[in-house]
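Read the single chain below, which is given as structure tokens and is the form predicted on its own.
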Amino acid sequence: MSEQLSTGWSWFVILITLLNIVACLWLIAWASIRRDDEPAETETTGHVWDNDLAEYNQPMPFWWLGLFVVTIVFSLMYLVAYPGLGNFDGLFNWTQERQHETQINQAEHRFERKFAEYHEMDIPALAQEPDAVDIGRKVYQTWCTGCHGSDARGAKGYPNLADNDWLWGGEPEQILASISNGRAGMMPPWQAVLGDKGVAAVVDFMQDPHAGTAAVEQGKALFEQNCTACHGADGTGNTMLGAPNLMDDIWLYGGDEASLTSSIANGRQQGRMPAHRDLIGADKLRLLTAYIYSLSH
């Protein structure tokens, strides 16, 4: 709720608005009051521009000073309706706080009526339903773009979600599960386990892994020795825990040397993928995840 003013700033609140408001009456009274010395409304003021353009003394027209006098009179009834002297609440009681309730409860209540036929359909149904998919991308573009960018193609360190690569898997159940939850990856740092020509090597199998060099068949062997726990033994990942695959030529921090040395030999800490669920909703949630599957499929 507003925070309250004191009971002395509230009333010198209230007495401000008033005397401003009686202040305009006043000067719309003072300003029609005709004086003795004032010019007959056929005569001129006196004033003269460009030799033979006078200035006569005609009366503010009524239809001016009623509308002044309206807006006077709606202030006044404003503020007794609503919030706006001192402290006082006006005789609807209305709030900022209690006005932005409601219309999130009338819009929650629009939503709930309104995609109650998707509640039974399964995603990838609903990822073949246009009008469910552009609800989809519409919760994406409001919770989304900042990472993943606009067209879902991701950024270095955010995910491509337009294309069928998957940390997590991208089985509906596993994309619902990662929006909902959240996702925690690291990648541990091996330059003190494999020093610096160790992660070379390794970099070196990584990019080229039939090469059949020394040096790739060092970094294979230190691959296979250090890499497959979570890698798998073949590099093609393992969704279970989040890591990725190596042999698919898609790099989340970048393929070239220096990127994936850097990946290596220091790790990735920021891996981190936060919960949805209870910023978006559970019927949100599966359209979204609707929409994100349609992409890869």
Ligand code: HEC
The other form holds:
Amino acid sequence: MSEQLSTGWSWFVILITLLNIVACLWLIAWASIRRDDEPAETETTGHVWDNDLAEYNQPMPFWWLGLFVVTIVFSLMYLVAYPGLGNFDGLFNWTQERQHETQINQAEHRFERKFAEYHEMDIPALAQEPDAVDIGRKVYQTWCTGCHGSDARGAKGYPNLADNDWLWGGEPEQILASISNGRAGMMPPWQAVLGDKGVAAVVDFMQDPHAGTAAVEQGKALFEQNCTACHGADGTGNTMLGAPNLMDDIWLYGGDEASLTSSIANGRQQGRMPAHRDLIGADKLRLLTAYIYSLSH
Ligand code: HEC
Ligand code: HEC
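Would you mind giving the form predicted in complex with heme C, to go alongside the form predicted on its own above?
In what comes next, the whole complex appears, and the chain from above leads the way.
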């Protein structure tokens, strides 16, 4: 008990409580005694409502009074066992704080055992573990939905995490690194280097690499000169640099002519994945990674 009553007040509360209980007993006894001046059981009390509604003078049934007595006995036992009489702690020594502490300890113990179990498992194994994935999903909902969406399918500029297309790689360690350390893709602007015509030629090449026209051939040459260092010799991307695959139909900023022209002419540098290592503990980061991994496996 954190707050103690002064001894005087404590005794005062005990006295009042016990007096009340004794008074209840007395009331029951008093009510069940038949007095001489009362009408007999078969007579009515003499009160009449609504012209013809009268009331017999029956004593309360025995079982009913018995229930009252039982509740009083129970209350006395309760007051002996649990705190309720002034400063008396009760024989069970129960307190709200102690019960709370016990429950917290039990919950933590269960959590630690779970985490210790998870510690031994690698991320693909965790991704098979429904409880682990569930914790990961909750962490995701707390930290990530604002940018990647509640279904993790992303939006323009925010990658889809539920498919098999990765800027920075979809291996467990790569996903974990993306989340822990953050990522920032650096796509330089090419307007100054290639000019309008050059940009248009590269866009033509990207949209239809096998058209065979002069513009596409020029675009192909420009692409090989300027773009393969980051996007790979075959244009399928490089996860070391976060350079996307340009040969598939999945686009971070759009695959139509206008979006491609803008990506290439102006570059794309606003894509920032913030680091979460200091925000989310190491154990939860692994479970979050398992959740992300489970979305595409
Ligand atoms: C402020 C917005 C923002 C938040 C919050 C955010 N992300 Fe990202 N995330 C991004 C952007 C933008 C990228 C792409 C970076 C780039 O362009 O290279 C990204 C990239 C990623 C990648 C790499 C994707 C790939 O294709 O390789 C993963 C994995 C990822 N985020 C997971 C998460 C998780 C999990 C969370 C929650 C802890 C999260 N992100 C929170 C903006 C965000
Ligand atoms: C220095 C490395 C680098 C070079 C060189 C480079 N890129 Fe990129 N490119 C990137 C990165 C990184 C991204 C992803 C930006 C992001 O995540 O925000 C990107 C994104 C793009 C996109 C947007 C893709 C999408 O999914 O929306 C296009 C289109 C693109 N690059 C085309 C090119 C072309 C064409 C060239 C050559 C003229 C080129 N890039 C040269 C690194 C590079």
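Positions refer to the first chain, counted from 1. Remember, it's a predicted structure, so these values are computed and weren't measured experimentally.
S.K.: Which item in D163, T145, K114, A177 lies at the hinge of the rigid-body motion between these two forms?
M.R.: Of D163, T145, K114, A177, the hinge residue is K114.
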